[in-house]
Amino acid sequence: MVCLGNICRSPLAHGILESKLPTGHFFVDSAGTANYHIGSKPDHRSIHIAQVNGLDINSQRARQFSVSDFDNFDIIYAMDQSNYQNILDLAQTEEDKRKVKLILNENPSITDKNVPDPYYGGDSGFEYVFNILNETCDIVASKLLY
């Protein structure tokens, strides 16, 4: 799961998808394309909306996406078109490029395929982001499990 700073959207997507998959069978992680928040906890609003929904993402720490992630992961979900392109720019092979997907492309009921960045908005933005990621991660998990 990859967004810009790895403190709002991708930690939520990470925690949500992880909660929907059997422990020990999948490894879910998140990163940011920028290095603004390396080592930081998720934004307190992401932590809060996750807690309200029964998830604990408090132990996550922001890290920057790296070229080695192409070797370490089978699927790399970008939260928006800008980060999708930033990830593709780091791809070294066609196989690397095939691993990169826009997460909301998995959800046919959502028209705008960019997960909005709630950082500069209020709590309702975090709730909206949680809800669309939760719905989409249900679809992703069902594909991974069957």
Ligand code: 4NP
Given for the second form:
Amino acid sequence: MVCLGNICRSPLAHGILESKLPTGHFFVDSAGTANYHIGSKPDHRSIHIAQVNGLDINSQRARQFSVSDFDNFDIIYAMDQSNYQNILDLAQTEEDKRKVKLILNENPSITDKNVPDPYYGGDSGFEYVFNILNETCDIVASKLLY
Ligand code: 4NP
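Can I get the form predicted together with the named molecule as well, since the one above is the form predicted on its own?
Now the complete complex, all chains and molecules, led by this one.
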């Protein structure tokens, strides 16, 4: 799960998807394309909306996406078109490129395919992001488990 800072959207996507998969069978992680917040905990507003919904994402720490992630992961979900393009720019092979997907393309009921960046907004932005990621991760998890 990849966003820009790895403190708002992708930590939520990481925690949500992980909670929907059986433990030990899948490795879910998150990263940011930028280096601004390396080592930071998720934004307190992401921690809060996760907690309200029964998820503990406190132990996550931000890291920057790296080229080695193409070898370590089978699917790389970008939160928005800008992250998607930045990840694709780092791809070394056609196989790397095929791993990169826009997460909201998994959800046919959402027309705007960008998970909005809630960083500069209020709590309602985080609630919206949680809800669309939760709905979309249900679809992703059911595909992975099929
Ligand atoms: P994220 O949100 O990409 O969902 O983690 C952001 C976090 C920090 C910044 C931008 C977006 N920032 O500019 O520091």
